[in-house]
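This document opens with one chain alone, in structure tokens, the form predicted alone.
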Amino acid sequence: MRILLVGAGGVGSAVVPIAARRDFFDHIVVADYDRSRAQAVVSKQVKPGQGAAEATSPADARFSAIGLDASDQDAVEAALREHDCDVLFNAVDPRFDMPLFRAALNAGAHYLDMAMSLSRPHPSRPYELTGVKLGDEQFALSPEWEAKDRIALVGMGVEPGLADVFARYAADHLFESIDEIGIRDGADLVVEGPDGEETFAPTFSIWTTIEECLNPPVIWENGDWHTTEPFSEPEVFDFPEGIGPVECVNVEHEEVLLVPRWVNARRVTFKYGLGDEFIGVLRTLHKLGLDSTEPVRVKGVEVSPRDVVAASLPDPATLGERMRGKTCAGTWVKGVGKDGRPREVYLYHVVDNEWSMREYGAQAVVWQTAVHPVVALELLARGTWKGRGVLGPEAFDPVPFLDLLNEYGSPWHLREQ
């Protein structure tokens, strides 16, 4: 396996480092607009004091740094020949999917994503009623994939991702029918300034953050899906492992979108513990127009006040040395049980920082989100999971990825509500 890993920034140089010590695939060529960056994640693969031009050992070789903008499909096209990579892994903001998912289309080569292609909310009822859905520009091509015989493995982070493997575990293992699937992120995670003290610092893309947080949430419920307000339903959840009693609320994500097409369940919700100050940070980025894509001119140039938003905080990937807490993404999951009884359980993944930093180098949000694709990589390498079209998580069999990840030294837990 050969694979164009696209964008070297916080989740993109967690990947490298995580299947740095796999054997599973031949070469990854690290892609990204800014050269420089592919070239410092690739740099730290090699042997000390040995640049990456230089390496010589067979791990060493393995990997490479190409510049790409990840817009232009046709280089991204032309890439993918060039370097005869037959996965494209896409590791960028939303916003650059469909022309990648496009160019790995067309080239011939298979796709993996951790976030699906974006929403546009209902003209006018849009918390009410769904527009475009989060990954309805990817599934309208999955026959031309079907077709070619390829895989588009969409939403395959940790959320979506893990949390979908999640649903399809508890469908098949533990449950004989479910009322309500709803996923639960929560954290205990800190960043702290220079002189110490609590700071305002997202520790995942504020781009993305600012997309899927603002935009209509959607739901599951009856057999279709409807939308509400951003933040709506407020609820307290106790995650595990010390991090306690979190409130959560409806935040637009793609499990909601994707766990229903697969799996059987009257209700799907996603629920997110953002706190009342980030809260308070982006109604006000809202009211004044900064989580605007669309660009305005300032100074004779053009530029979106969302990517102003972005370039104005710190990046994620650089956070690990200043954070501390862990970070907890589950599936909450309430139904009949196989022995017929009522049951309530949550499937669920702690990093905490000390160690991701400890043991990769990566804040432990980025490399939450970084290890399950590898290890949807490795499963598809090995051909334990197989398919063609556009799919999701769900559409596999969950048993061998939870196995792998335990394999990785990051273990997933059940806890019986």
The other form holds:
2 protein chains.
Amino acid sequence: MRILLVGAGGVGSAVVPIAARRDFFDHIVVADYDRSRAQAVVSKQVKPGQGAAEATSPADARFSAIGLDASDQDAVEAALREHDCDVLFNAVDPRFDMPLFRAALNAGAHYLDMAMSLSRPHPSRPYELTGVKLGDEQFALSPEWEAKDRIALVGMGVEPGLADVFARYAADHLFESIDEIGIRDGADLVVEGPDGEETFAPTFSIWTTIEECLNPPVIWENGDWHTTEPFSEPEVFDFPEGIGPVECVNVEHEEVLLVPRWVNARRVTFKYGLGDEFIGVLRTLHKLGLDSTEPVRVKGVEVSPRDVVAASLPDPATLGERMRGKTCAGTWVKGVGKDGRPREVYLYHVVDNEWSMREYGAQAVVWQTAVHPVVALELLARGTWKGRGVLGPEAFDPVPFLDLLNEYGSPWHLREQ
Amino acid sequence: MRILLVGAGGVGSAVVPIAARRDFFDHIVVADYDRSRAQAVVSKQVKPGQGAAEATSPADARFSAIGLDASDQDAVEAALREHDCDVLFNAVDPRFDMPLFRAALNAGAHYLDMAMSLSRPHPSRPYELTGVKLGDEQFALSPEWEAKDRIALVGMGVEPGLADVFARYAADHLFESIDEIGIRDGADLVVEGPDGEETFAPTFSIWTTIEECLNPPVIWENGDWHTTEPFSEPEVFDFPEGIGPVECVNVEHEEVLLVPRWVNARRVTFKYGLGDEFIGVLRTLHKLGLDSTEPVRVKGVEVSPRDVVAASLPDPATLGERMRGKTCAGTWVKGVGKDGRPREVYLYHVVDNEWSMREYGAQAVVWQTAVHPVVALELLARGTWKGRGVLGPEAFDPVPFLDLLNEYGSPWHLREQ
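For comparison with the form predicted alone, would you give the structure of this protein in the form predicted together with another copy of the chain?
Time for the whole complex; same chain goes first.
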């Protein structure tokens, strides 16, 4: 397997040290708009247990770096052919999903991303009805992928990704029937400023966070999707491993669109433990129009306000040394167990920033997003996971995935509620 | 008098219809970075009582428009000479004060602005001690203005401006001795969105508002200046003419630097009725670094985040049709009256947006800022106000100013407290 990894940001830079310890692939070409950023990721080798600060081992010849504009479909196709890659691994903002997805289709490569093509709200009733849904543009092209006998594995990060694998696992092995599948994401991460005080610094792409949090949240209920106002249905969820109770709100997320396609459940939701401060920031950005992706003209140049917000904040990938705490992703399932009695479980995965920094030189949130697509690629390379067309993580057998995740040294857990 | 008016933004565009009704000047050249904006201001004639919507009268030949970069001192000097202007009227953001101030000095013109040169916080104790104060750079050059027998009238808008005239009036005619002069600014203005709902839209330059609100507020007390944390000493002030109680906080403002140079008072403060929502917005902008004027690199271009914030919000000058309410500027003076007994007065000036739109096609806040420098220019043109060097509004006799303001149809008031 030869992989074109597009994007050397937070997740892309964490993929490299994870993949470097595995032998399922022949080569990974790391591509970024800024070639020097890709080169830096390839050159930085991390020894287990020593973190990034002790990066001294020689470069791994299985990785190389190129400059590539993810919005230029022709250039991406050419890169796939030139480097003879059979998989495109998309690790850039979801706004680039469609050019990358089409490039892989045209070039005859498999495709993997960690999100899905973007939604557009309902034109007149955005907070009641769905418009164009997450992934709609991708699923519309599924017949073409099937005809070419190629897989487009969409939503294969942690959330979506592992959360969807958990949903399928619960349906296959734990429940007779499922009432609700609720993805719940929370953390107790804090970032220290240069003065040692806690500071405001998002630990994941602010571009993507604005997109998912300010779009109308989507809910699957009784056989159909509907939307609500942003930040709806606040609820306190008690996260494991010492994170504790965090207030969570509805957020638009891919799992709600993916899970019902392969798993029977009366209701599917996604709630994110944003916290009051972050919700206040997002509301203010929206109030000022700074969430907008439409360019504004500023002193002779055109920029999108959301890009400026992202550029003004520290790069989440660089925060690891200043972060403390754990992040938890998981799937809360309620229904009737195999024994016919009511059952409620939370299947989850926790990453401690101290551990991910020491082991991989990557901060917890991006490391947690990066590990699952690598596991999935290994299953595809081995032929354990097979298929054709546009597929979500819940389309595959979850057991080999969960076993291999344990083998990667990052175990998952089950908590009876 | 021939005037070069630099800046056709909110205030500049309101100056033109105010000056158009007066005959003290020969010509006003309206200059803007965007020449078409200057031309639009010159071409829009407003008939009293009919507002901007009924603008039909032919253009006034005493106004003309040019393109000019306010940051290019040489170009400004050349424009003053080419158009034979004897006054430079600065109506752009205060970051352009120094190139404009120096251009006028070199070209032998008088100078008027509505703010002062910018401050820089104390390097180690910013919330206790002053660093470079507002106006310091301008006052340092006062001997050169004196030598050339020219006036640089600084801080001559409404606040600073009228508020300083009020302070001098109180000292000359109402008080034997003054304990505190507190400038207090409040409004009940609301802006309707396209859907008729109240919306967030600052009614004055957000660039300037960020500058003054996030810098350490400055206070004059017992013969010296000191600073505090932003938004300090919240206090509810009851504004007149139906505006009512508004929470006000300390903000860095020019009056606190100007008043003590000419008027004896134990304490001088400036408090702004920002309201909770606006304070929250400003705190968030600061938290995200979006108040910064340092350029950030965004997809191959460089922009300052604060400029992007300004570009993302509606131009305050365009909001008049969607605004309702009144704005109040005034000076609260406490001390011992001429009769030897304690006295407390609030000298104030209120503009109703409905009135300013109908009479001048200008929204209340920019109109209120624009009228006072025009009154001052008329007093200079008549020779009523005379002087040399860098002077604040309180350096002159306040009575002819207050009388002429009444003649402009916008009376001031005194409330005994």
